[in-house]
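Have a look below at one chain only, the form predicted on its own, in structure tokens format.
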Amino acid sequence: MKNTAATESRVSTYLLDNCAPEARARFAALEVLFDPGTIRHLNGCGVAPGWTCLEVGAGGGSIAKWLVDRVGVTGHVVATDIEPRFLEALRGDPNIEVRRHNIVNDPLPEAAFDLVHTRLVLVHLPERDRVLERLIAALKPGGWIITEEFDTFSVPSRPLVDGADSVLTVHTAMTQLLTEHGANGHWARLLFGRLRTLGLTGVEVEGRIFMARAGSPGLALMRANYEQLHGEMIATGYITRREFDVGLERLNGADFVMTLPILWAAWGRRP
């Protein structure tokens, strides 16, 4: 991949930028809720020293480190984000490659990974199903993409299940906020069939839910979020200043529950 600043787009419909003050602590939370899950994946589909590694939305970093760490010198990690700030620590490495690139338009090379993995990204591109087409692509034959979308839709909090369950107004307005600017909450449940549709062999999924509670890093994630977006939401008349203050104090209380939505991994692999 080219470092030339004709590539270097910062373009994007996307809300949570890395440029605020609340990514870091969202990245933090995010790495302690799915970093786990993720590298189990990793492992899966047999991430080894040598192999050549795209990590789309590297954000705070952590999976990017874990690569290069297990492809060894004889491998190579590309790390992009439209906005990589936060991955400049890595470029001391000499087998990571840290790029500022927007996967929707910028040049990507093809059949030239072993392994593409995305999370959190796709789900909020509205040309999500092009650049998921474009990231097969960069494949080698036989190497593996693994992406993992967040499915706001399929689980939502039941209070009348359970009376601790919380929804929160705040939450309700960020979805129709994420939702207006292109984001799709329902597309992490098609992944299985599209991976499928577009020729993948050994395609999988697996769904993982997480409950916010008093300290956890799920509440972390979500606060961070909701303090980042409260501007657009109020301006966008989705919520009250009042409705916002109201739920960011609900967060504090020591029995606050809410269930976060799921994160699906989908992987397969290029014939």
Ligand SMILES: C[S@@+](CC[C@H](N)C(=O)[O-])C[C@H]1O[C@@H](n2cnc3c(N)ncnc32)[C@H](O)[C@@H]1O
Given for the second form:
Amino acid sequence: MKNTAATESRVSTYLLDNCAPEARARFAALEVLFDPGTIRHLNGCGVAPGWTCLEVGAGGGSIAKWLVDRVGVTGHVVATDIEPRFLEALRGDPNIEVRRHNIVNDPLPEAAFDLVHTRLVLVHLPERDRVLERLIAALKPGGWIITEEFDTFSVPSRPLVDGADSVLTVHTAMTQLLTEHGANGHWARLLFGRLRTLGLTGVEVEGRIFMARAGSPGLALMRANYEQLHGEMIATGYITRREFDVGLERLNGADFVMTLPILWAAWGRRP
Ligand SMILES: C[S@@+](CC[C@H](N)C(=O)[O-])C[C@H]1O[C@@H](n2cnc3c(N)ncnc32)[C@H](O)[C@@H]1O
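Form predicted on its own done, so how does the form predicted in complex with the named molecule look?
To see the whole picture, the full complex is given below, headed by that same chain.
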């Protein structure tokens, strides 16, 4: 794979386009909220100098950057995204290759990587099961895959448990819209079984969950997503303009709390 802005990617159904003004806030929030746990998992797999790593859907690039620093001059990192504009700053590093690449159908080398990592990408792709098989095929024998995805299904907000624990109409509308565009809120829960069925060894799984509240990165993440998708949520009739405005206003409340989806991390090794 070369440092190139290839045009082979076909049209994507992904809605949270990185070209939108809200993308920067989304990536900043994802980094603060989830990078510490992701780095713990990467360390757990023993990522070391000299490793060759693939970061799929690298987004804001914080994990790609961490990998570049970890694998050092003897290692190599390939960071891909359908819209890699936030990865441009990483291109100067000699041991990284930034690639505009659609993981669904663009070429991917086989048996090439010591580590493949992806976070919050597969959940959006209707072809997620086939893509997971491709990612495993891209591993060298003995290589690790770590995939981290949202489960919007298992632990929803429950005002019955705590009156302040809110189910926002705007959140329900966004989930409906993303589902209509191919997202699957159940799939992350199945990852443990999937990795075992696909023949990996040492398969483990861990879920992380946070509350969104005023001033938290979780709330910043949700606000960025709601704001980016508000036009389509209203146009499709999932929510009215007024419901959207009321929902956004509730985010400002000092007592507002909302459970975020579980982020399941599942990992295993190619035999
Ligand atoms: C929710 S963001 C997560 C970004 C980053 N992985 C993180 O967790 O901070 C999803 C990323 O996947 C990228 N993406 C979506 N569909 C893709 C595809 N088919 N192939 C490669 N990247 C894709 C998006 O452009 C976006 O950068």
